[in-house]
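Here's a solo chain for you in structure tokens, the form predicted alone.
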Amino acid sequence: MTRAYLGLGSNLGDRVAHLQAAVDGLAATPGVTVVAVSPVYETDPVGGPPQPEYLNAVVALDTDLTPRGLLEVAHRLESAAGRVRAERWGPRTLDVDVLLVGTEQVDEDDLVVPHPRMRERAFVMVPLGDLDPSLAAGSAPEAGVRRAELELVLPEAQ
């Protein structure tokens, strides 16, 4: 097993239900065990048109999957939470982003990892740095990043 991280982000509909969705079908697919989430941070949109606020989390999981298939699984997640992608950087209900996997690297058009900016956005090192704090060493400030007052629960059955 492989421990990952990956980061969720929301910021149309009901953006809590949406995370806690996404965090729940991690821990129902095979050779996904969900470790730990972050607390829950609202932060600025970063880019993209004018829009909502996100909420965002961080999640650490063991599993035997490849980065491939965590891709294929953050996808299946956001594609059940209804995201339509109209517009690079636009508002999503759910985003899934597969920030890293063990030790592993990967550089393909739709996949790299470590994803390639996540120590420039706070709203994915603050987070992060809930779960492992070494990861989050030296990174972006914590700028347009505010600890919710939001939990997400951690699936007991998996």
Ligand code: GSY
Contents of the next structure:
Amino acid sequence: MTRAYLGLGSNLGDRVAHLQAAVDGLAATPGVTVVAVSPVYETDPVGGPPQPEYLNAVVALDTDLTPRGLLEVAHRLESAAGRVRAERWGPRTLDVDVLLVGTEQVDEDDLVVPHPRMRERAFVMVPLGDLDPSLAAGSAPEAGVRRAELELVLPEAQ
Ligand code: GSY
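Next up, the form predicted together with the ligand, please; the one we just looked at was the form predicted alone.
First the chain shown before, then all remaining chains and molecules of the complex.
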């Protein structure tokens, strides 16, 4: 079993429902046990065209899936949320990023782990630091990231 961290983001539609559906979908995935879900943050969009604010969170899980297996799960969850890949960096119903998978390192065209831009993204590092402060030591300033008054539910029966 490996401890992995996935980043969740949504800025279209019912944002909290999309994030919760991702958590539920992960909990229902064979080979995945959701260990913890960070607080939810409302965050200023980074990059791309003018677009609505995001909700972001990070999920910790124990898994025997490979990084590529986790990427496939991420894509399945994004499709289930009705995500349409229209514009790079554009608004989306659900984004699921593979951030860390134990100490594994992957450098392929469509998958780089650890996530290559995570350390410069406060919308990732703040919730990641809530789950494990040692993973976020010395990372980006927290500008543009505000704690939201809502919580995601960690499903009990996995
Ligand atoms: O990379 C994830 C999608 N994304 C986000 C995001 O999740 N949050 C914020 N605040 N900005 C973003 N820009 C992109 S692209």
